[in-house]
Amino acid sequence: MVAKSVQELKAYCLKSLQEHEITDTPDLEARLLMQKATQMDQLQQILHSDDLLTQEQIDTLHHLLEQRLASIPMAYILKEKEFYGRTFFVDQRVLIPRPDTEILVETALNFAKTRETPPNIIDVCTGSGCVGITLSCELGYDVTLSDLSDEALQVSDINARSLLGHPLILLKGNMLSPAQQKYDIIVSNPPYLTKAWCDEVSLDVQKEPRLALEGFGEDGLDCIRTLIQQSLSHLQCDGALIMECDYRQVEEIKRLMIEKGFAKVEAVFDLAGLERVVWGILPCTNNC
């Protein structure tokens, strides 16, 4: 690689990304790679355009823009991924927090703002914790982490050190299993897709844990279904159940839920209109 400075640097990077095809915004992707391997920002790296790198930067730059052309998603490069307006870590151990789940997020809050007392909160298939644990800062206080891998809580634990300054209580097993008390809101991004959605998925995808994408049954629903089965022993009176699901998949899940007796079951749209979470409420006359 003859070019040294900034400015020619990226210009490389900017080439690279877009001879592959590898992205939509190689524009984005090429700023956020040279700041990755500089610790120039946006504005440093017009400032200083025309300086020279060092070869270790520029090693470390070629060593990133690999990683990209080999479809690693950005947010495992960077190790960081923006979520509800907060910094959270991430890398190949959990899935990558996408927007759209800030529409779990939401629902949980509306409905925890309804009770006259902080509810007691699980998020099982925590992942990175970015839904426990965004509800723990939104609200004030701890929320539980539950997930059947060790990996994903391990990054889930760092998170919540870092953005809460304190450990939150992990809880390690298949769903509700591994809980012993009841809880007023059981939220939840569980896996769902089909193996025929997971085997089409992009290459980005396909570098995320399929553990925590693939829910098992020929329509996906067979984590889902044991989690709703599972939350009938594991929610107060008139608690909430609140989940994150594909479209396609909304009308078969307020079935089941109706069918085990909740209540008020609905559907809330996506950012792009499209129904992507699932929710209802457990009577007392079925749990109490």
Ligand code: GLN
Contents of the next structure:
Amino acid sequence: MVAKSVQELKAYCLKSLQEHEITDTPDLEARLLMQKATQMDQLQQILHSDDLLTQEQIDTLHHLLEQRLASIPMAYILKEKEFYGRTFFVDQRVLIPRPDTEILVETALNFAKTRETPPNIIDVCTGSGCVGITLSCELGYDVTLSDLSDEALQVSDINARSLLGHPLILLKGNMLSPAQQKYDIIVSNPPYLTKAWCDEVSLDVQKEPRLALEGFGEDGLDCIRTLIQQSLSHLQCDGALIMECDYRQVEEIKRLMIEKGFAKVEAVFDLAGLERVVWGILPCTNNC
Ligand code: GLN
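Please could you give me the other form, the form predicted together with ligand GLN, since above is the form predicted on its own?
What follows is the entire complex, opening with the chain shown before.
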């Protein structure tokens, strides 16, 4: 990098991002990379466009740009992602929270509000903790988080402490296997992509943990099958199992849940108009 002013360096970033066809939003990303390197927000970058960056800031910017040109997702570079109005810390240890997952949160919140007493909730495959911690923030009481990955639990712990001001109970293990009790709501965005879908994802998504994406089995539903089965012994009377999935899996998941005794099984649409969440209630007669 020869140029040294904010304006020149931002233009350099923009051009590099465009030339490498990295993103559909190169302007935005050039600005965010500049912001990360200099702590100058959008307005400051305009007001101080002729200011010169220090050598340290230039080196940082260069390093950030290199990462983006290598298709590292912006969220990992910036180390944060907004979800349901809050900023979550994220890095390569966890899946990046998706706007579509907010519908999973909404579905759990709506069900929680129908209960007379505060429901006991567990977020399975918590990753960054975005689902469980958001529920905890919105409802005003603690939610339990579980994940197979120690590394993911480290990230969810960081987020719980920063967003709630205290740690949440973290369980390490496969789905509900470490759980010692029953819950009123089991909510999960489990891995559900098939191997083929995983192989087709964009370069950005390939940088995310495969463990958080691939659901195993030909139809990607092995994790979800395990979760449905385990839920039978971990749901309270009239408790709900609420899961995110791909719209192509909805009918099969509904069938599996009904086969196992769930009632009121239904799908909920995401912002793109696709069925994204399946949920149902395990009636009292079944497990009380
Ligand atoms: N619960 C987290 C999310 O929704 C992580 C999901 C996962 O790892 N499959 O982003």
